[in-house]
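Have a look below at one chain only, the form predicted on its own, in structure tokens format.
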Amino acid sequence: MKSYDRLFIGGEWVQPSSSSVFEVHSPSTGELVGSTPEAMNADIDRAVAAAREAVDHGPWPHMSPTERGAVLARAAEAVRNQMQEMSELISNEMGSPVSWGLLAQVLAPTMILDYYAGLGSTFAFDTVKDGMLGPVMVTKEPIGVVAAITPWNVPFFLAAAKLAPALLSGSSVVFKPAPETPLDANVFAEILADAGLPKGVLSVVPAGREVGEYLVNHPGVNKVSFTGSTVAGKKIGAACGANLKRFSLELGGKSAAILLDDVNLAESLPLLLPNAIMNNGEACISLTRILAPRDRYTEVTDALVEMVRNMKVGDALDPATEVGPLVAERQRDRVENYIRIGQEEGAKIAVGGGRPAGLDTGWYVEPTVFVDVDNSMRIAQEEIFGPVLSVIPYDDDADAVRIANDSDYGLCGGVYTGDNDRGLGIARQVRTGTYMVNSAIPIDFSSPFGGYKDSGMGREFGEDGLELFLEKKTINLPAGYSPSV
């Protein structure tokens, strides 16, 4: 149980604005496990006006980034340090399994802190280079008061993915987690105000949409990162230019692992199929498409069906579980709608598509593979956010591709083959922002991850990713002035 009775604006802990309260409960056993306040526009003001105190006024602007950065690296050793209780705290609030938590909800974002933390001493903030008309300077500055906002279903991690590089630019931040996944982001304030982040930089707000749509539109915010659906990122988008604020969008996807005739599936399903059931099925990289050679469809489709048919699901807190319950009722009801939907269009369960026995008490949908798929199915088309796979049949290296391009959305996918020449041909065919080849790693946190198409804009991680939080100045020099970097 932890429940919190004060919001964490600015730096401290301070009584909200209202008395209305997030409580939490585990979609395991439906258990209250925690609770926070809900923050009101008058929150809102009050971080912002904190967090644009911080930037124009506050020590954190000034200091140097390898100062900046070590105040990642203490938050990513405090991390290490309680990983088990933060891994149970996320299972508890939206399911993950606590095994694939601790590498995936915990120990990805502490990579993600040291990545910045490192990139301080590294990064070019500041270049001089020979213009045209004479010496010029090109720094980089921090950005200003940020908006990150955040869905439930890898809460840490994407707050870790936006405070890491938002904090090392020198901005400041008012964060908003989802009101599913509120405890997390306010034990990640507790770390890093212990670390050293000076008061006023950061503010944690859980709140629904209309105070999310508060903060995009509030005016002393200066650029809006958001991670989440499709349909709200493009409410943001449209918001943010009608006021020429900068904003970044990671949203949904609907990736296609691509099988070649040539792949051995000993080898290539451990690799995929982790990849296409993570976290639930909750997450927007999944690689719920699975294209299959036409003359060997039946193969792949026994392999893959005998395989989800042995995933363990159960309390999401078990070290064995494999696939745990989904956030809320509404997301088991969603899915289980779209399990009818696929049905209706005259596709067919393979294994799954009902609750498991003995599961009475939480939101389990059983990991369910649909054959007989047809890509212009809803169920190969549209997000569902579920344990849910769709096997569709190709027929050439050709067809494979333009099925795969077949969507509106262009995050991730993967191709598996025999011939990693081969593979790399396809990769270089399908349009999204990040792709394996052979591989069970969909993202690297020192290389830039985005979307095309519906799945976003702007890149996060790597350099790319400090780079969404800076301004660029150019200086021009008098001749002969050649100042220190």
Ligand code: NAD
Given for the second form:
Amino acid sequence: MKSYDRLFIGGEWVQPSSSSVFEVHSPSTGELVGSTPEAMNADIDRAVAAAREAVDHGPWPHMSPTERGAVLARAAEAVRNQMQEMSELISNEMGSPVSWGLLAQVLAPTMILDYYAGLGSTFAFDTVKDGMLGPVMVTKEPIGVVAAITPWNVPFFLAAAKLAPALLSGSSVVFKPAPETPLDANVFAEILADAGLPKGVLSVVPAGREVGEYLVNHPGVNKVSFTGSTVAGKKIGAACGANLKRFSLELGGKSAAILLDDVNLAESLPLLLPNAIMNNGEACISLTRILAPRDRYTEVTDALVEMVRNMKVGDALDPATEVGPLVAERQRDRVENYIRIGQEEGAKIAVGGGRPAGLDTGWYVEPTVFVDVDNSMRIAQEEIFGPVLSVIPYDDDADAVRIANDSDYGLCGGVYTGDNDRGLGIARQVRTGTYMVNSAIPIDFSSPFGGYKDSGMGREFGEDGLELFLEKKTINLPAGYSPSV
Ligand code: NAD
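Having seen the form predicted on its own, I'd like the form predicted together with the ligand now, please.
What follows is the whole complex; the chain from before opens it.
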């Protein structure tokens, strides 16, 4: 049990303003695994006030980026010392298979923390140059108070993706994790405090949508960094736009994997499948549309179905599990509803479609493959957020690109082919923020990541991810003056 009776506000564990509590139950067993106080508007006020004070009068923005980076490096080290516990905690919160979680939910955040720790010494916060009319200094300053809002599916990963660059920038952060995954967020707060983060710089306020809206609209907040659904992202973008508040959005996806006609299925499907049914299908970057050449359609679906049929479904804490339970009953209802919709639309279930035998407690759905899918169907257009794939036939390369692009989303994608040049040519034509050519790696933490179209605005990771938390100031200097930077 991981239970908290206080909220981490302004760097201290304080009495919450209400007695309301979030209980966290294991999606595998239903058992209570922890609890934490629910933050209310009054707690947000306190957190924003502490963050304001920290950024307006505290030491953090004035410490050198190298010193701030050192805090992140110590946090990464602390996480590495508790990888297994952290992975199990996250599996207990949201059902991620623990083996996958060790890499994606825990190791990856240490890489993100380390990357930004290193950028503290190498990033050019100040540059001096000859401008068009005289010497110019461009300085990049902390954006101020950041509201960081995350969903439950990769909670610690997304927290690291926001907090590492925001903190490196010298900004302060009010972090609102999702109600399903507040416990790992509290652990992250403990880790960062132990790593030397000064008081006031970070608050963690587990809360639901309404309190999240209050945070977004809070006049003390300078920037909203949001990851979540496109519906919520549009609302948040509109609210921020009305007040010219800075915002960045990482939203949903419906990404396509294109298998070209020269593909070697034995080599490519093992690269593709872990990215198609990743994290129980609860991943924004999942390759949920599989585009297969019409004259190899049966061969592709047979091979894919065979692999999906053999995926081990089970308790998230079992190291052998490849597909765990969905986060909650309502998520299983949502996925089962889409499975019904797919059948009503005329698609056929080639494998899965039901609940796995012998797993009577927990929110399990069988990994499912639909065949005879047309890209106009709802199951091919809407984000299901579960282990459900659609295999769609295409006629030629141009048709494959057309289908891949026939989506409101544009987050990820991949092409699998015997010819890398041909694959790169396809990559250049698909309108998404990140892409794989014969690769199993969808995200590189030193490079921009984000969405075209309804998948978001702005780019996380790499230097772009840091720039999201910086304001740029140009200082025109007198002739002959060249400050050292
Ligand atoms: P959601 O939008 O319902 O909630 C996400 C977070 O935002 C939660 O903390 C929630 O409490 C809060 N929230 C919701 N509405 C809000 C509002 N109006 N104002 C302020 N806060 C609000 O999303 P979800 O269903 O929890 O998460 C799944 C979604 O997240 C999927 O669409 C998935 O694709 C997306 N996602 C995107 C990325 C990415 O990097 N692009 C990564 C992970 C998940």
